[in-house]
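In structure tokens, the next block holds one chain alone, the form predicted alone.
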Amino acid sequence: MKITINDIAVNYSDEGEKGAPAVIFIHGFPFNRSMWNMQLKALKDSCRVISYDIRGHGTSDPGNEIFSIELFVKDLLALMDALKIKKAVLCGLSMGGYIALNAIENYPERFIALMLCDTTCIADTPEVKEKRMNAIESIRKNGVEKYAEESIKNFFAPESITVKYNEIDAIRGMIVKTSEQTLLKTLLALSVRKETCSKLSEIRVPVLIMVGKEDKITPPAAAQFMHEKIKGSSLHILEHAGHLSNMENPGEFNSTLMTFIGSKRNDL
């Protein structure tokens, strides 16, 4: 389905009971909402589940504004308003986690629980910024397909590379279908994003943190750091998974997700 918010058309899915707690899934970079398909299928009988393509990704319009995490948060809130969702549970992976953390820092009254997956609260270090600039140069010089092949090596655990053929093909497809302009604009946005670590202690909603044991991009140490800063948070490290833990180990991921939501049902 498509809906117009902030002068762009946004592609989204909205399944489950409309009166049930709303769970909004925010995808990572450079993917789209389809990365959450298995989670929507698992939760739609007990929750209202929503996933959407961040502007420029999937089939959502890019618009004309300079990309930033703050702009992505603005889009998220506009989507919630358009769908008449006063409060929601947020689940973000990687870039989706950056958006979720920024959103709850600035609009805490709109969210009732948080699930942070394979993400971090720190801003890019100089080394990571350099890697993003190198990626921009590589995309300009060698194209999107080459960038996709190089990225896949970091997204998946070594074990997944040898057995998760369908998932790898799906991720490769998501990346190559993303426009070069969107890739460049998002890489720049990620490189200048602000840290959210200093505000973690102020989070007052239930928080679940999940990370793949073999995540090389946002490793378990980053998840542990957030867990220690967020009072009362839960931490779950998933076996047989790298940076895309929801796709690499969906059984354990979904079970953990459902247990967390079920345990907080009276609070949602």
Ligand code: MLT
Contents of the next structure:
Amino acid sequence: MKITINDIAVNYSDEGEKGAPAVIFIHGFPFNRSMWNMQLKALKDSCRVISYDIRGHGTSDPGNEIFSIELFVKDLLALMDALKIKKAVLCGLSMGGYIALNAIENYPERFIALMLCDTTCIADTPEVKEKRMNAIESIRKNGVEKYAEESIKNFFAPESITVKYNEIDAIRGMIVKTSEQTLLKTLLALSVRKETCSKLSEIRVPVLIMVGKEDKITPPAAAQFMHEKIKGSSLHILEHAGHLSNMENPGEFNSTLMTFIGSKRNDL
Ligand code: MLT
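We have the form predicted alone; now please give the form predicted together with the named molecule.
Every chain and every other molecule in the complex is listed next, the one we just looked at coming first.
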């Protein structure tokens, strides 16, 4: 489905019970909402589940503005308003987590719980910024397909590379379908994003933190750090998973998600 918000058409899905708590899934970079297919299927009988393509990704329009996490948060709030969702549960993976953390910092009254997956509160270090600039150069010079091949190795755990062929194909497909312009604009946005660590102690809603044991991009230590700072949060480290833990180990991921939502049901 498409909906127009902030002058762009956004591709989204909205399924499940309308009276139930709304859980909004926010994808990572450079993917799209289809990365959440298995979670939507598992949760739609008990919750209202929404997923959407961040601007420029999937089939959402890019618009003309410079990309930033703040702009992505503005889109998220406009989508919630358009769908008449006053308060939501957010589930964000990696870049989706950066968006969720920025959103709760600035609009705490709009969120009732967070699920932070394979993400971090720190800003890019100088080394990571340099890697992003190299990626921009490589995409310009060698194209998106080469970039997709190079990044896949980092997204998956070594054991997933040898068995998760469908998931790898799906991720490759998502990357190569992303326009060069969106890749470059998002890499720049990520490289200048603000840290959110200093505000974690102000989070007052239930928080579940999940991370693949072999996540090389946002490793378990980053998840542990957030867990220590967010009062009352739960931390779950997933076996057999790297950075894309929801696709690499959907069984454990979904049952952890559902247990968390079930246990907090009265607060939502
Ligand atoms: C993601 O999965 O969203 C990216 O790995 C985030 C990043 O590059 O920082």
